[in-house]
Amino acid sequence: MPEGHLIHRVADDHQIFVGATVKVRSPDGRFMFGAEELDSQTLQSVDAWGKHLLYQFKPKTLHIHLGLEGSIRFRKAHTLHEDQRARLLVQDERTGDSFLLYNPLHCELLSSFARKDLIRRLGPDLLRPDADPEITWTLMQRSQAGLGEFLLDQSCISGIGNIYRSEILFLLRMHPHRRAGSLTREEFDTLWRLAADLLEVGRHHNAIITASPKRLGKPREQMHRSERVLVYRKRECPDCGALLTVERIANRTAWFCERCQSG
């Protein structure tokens, strides 16, 4: 599933067809009142919030959540073929280039209530100015969930998924089954600034990228793509070598090191 940093990518490069009025259709047929409905209006605003995807036109907002099996593509205007297995396609007229979007979880027009509702039962997005870490503070200190669960509970935190979960407690030496109530400020403050940078990172390189350039000993544009995690689909524990501990941990496939995660 596309993390808070690929989501946030998209907005930031979908920032493009801002104040374009657009053609929108739906190929394979499954959106097509609701692209009948945008069909000829102007994109006001690319905002993210999460794993989540708003573009605001008037009145209603279209929504989009990836899920585990969906993604976006952007078409130049001379590549572009409307493909018949996409679940929406919106081109600017303007410059004729495009974006498709395939196999989401979500794909639906919002009323602003139901804008508001939605963004109301996420927590904070890393990734957003406007982050209160107050409020994560405050509900993981009335949990009762093990860390590796309270990562991944989208109205706790937005933005974290499963391969930033594994990374972000391996770096910290926190054990998943931690209690996310038991942590210190000083070890929360941590974990919001460590999550924070990552996601930055993964946002500007495109990537998910927990390894150090100083760790490797080259930048990281030059990392190939096994190197750029520690030990998310790893056999072994890059620190002191024991086996990796493979669990599934609130239905998604954890790893972490039982000698070094003892935090």
Given for the second form:
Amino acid sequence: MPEGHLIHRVADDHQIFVGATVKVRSPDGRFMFGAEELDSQTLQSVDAWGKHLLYQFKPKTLHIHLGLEGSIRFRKAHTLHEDQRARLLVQDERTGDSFLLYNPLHCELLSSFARKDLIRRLGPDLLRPDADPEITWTLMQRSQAGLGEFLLDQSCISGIGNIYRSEILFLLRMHPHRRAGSLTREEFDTLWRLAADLLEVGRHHNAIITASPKRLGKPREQMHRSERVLVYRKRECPDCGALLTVERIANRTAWFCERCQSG
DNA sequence: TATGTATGGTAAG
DNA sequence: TTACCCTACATAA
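Following the display of the form predicted on its own, present the structure of the form predicted together with the DNA.
Zooming out: every chain and molecule, the one shown earlier first.
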């Protein structure tokens, strides 16, 4: 279920494990080698970069990417739950709290070189305070891609997934086939700020919410699933009522309104 | 119960 | 560009 907001939320939540000496196991046996290497080590830090989670040990880093199907569950101490389906179990030896990892795309150990290389390949992460928009701006000016394709390219800007893509472009009234390189600096700044704000809201609420609470007349917490987004998987434009265009862009389905997103 | 689809990414062709 | 990964869930039958 992960776009960047959720990965950062996990990293936030997992700060409680930093400094802990941990018990590490691989219940499904598919990460035995790595689990043995990390067992009884002390966790130095937990970081999110785009859709990647990095758990720093010495000298190696545990790299987790949830992909499309992965999930992470937190378990309070003493709620003993032997789940053989989990790829990874990490337990804080001080508190007994643990987390379990299921169906990840990646669960592997990285050398410090491989860690740097991974981060180098990623574009600026909207949710990181050190994110440098100038890098994305430069890439965008040179890009031949349409906006819909550009926003999903994690090497140009990281953290945005398929739901946020459609939602951001709708809110900006920008057509997904408009060339990324055609944006003015002002338009880019607006895009960057909007995307960062939306991801921050998602991180806070642990859910993708792009609809305005004011417009609906209820707080975000009370919004129904279908009310939280504007165009993703919808039939009609929430503004003009026209049928939305559904099209695969960069190998993923995109929803947009030809009438409202003309720019 | 069967079918279709997917909030992501990689690698083969 | 396409197949694949091979799970979870919603919807159709």
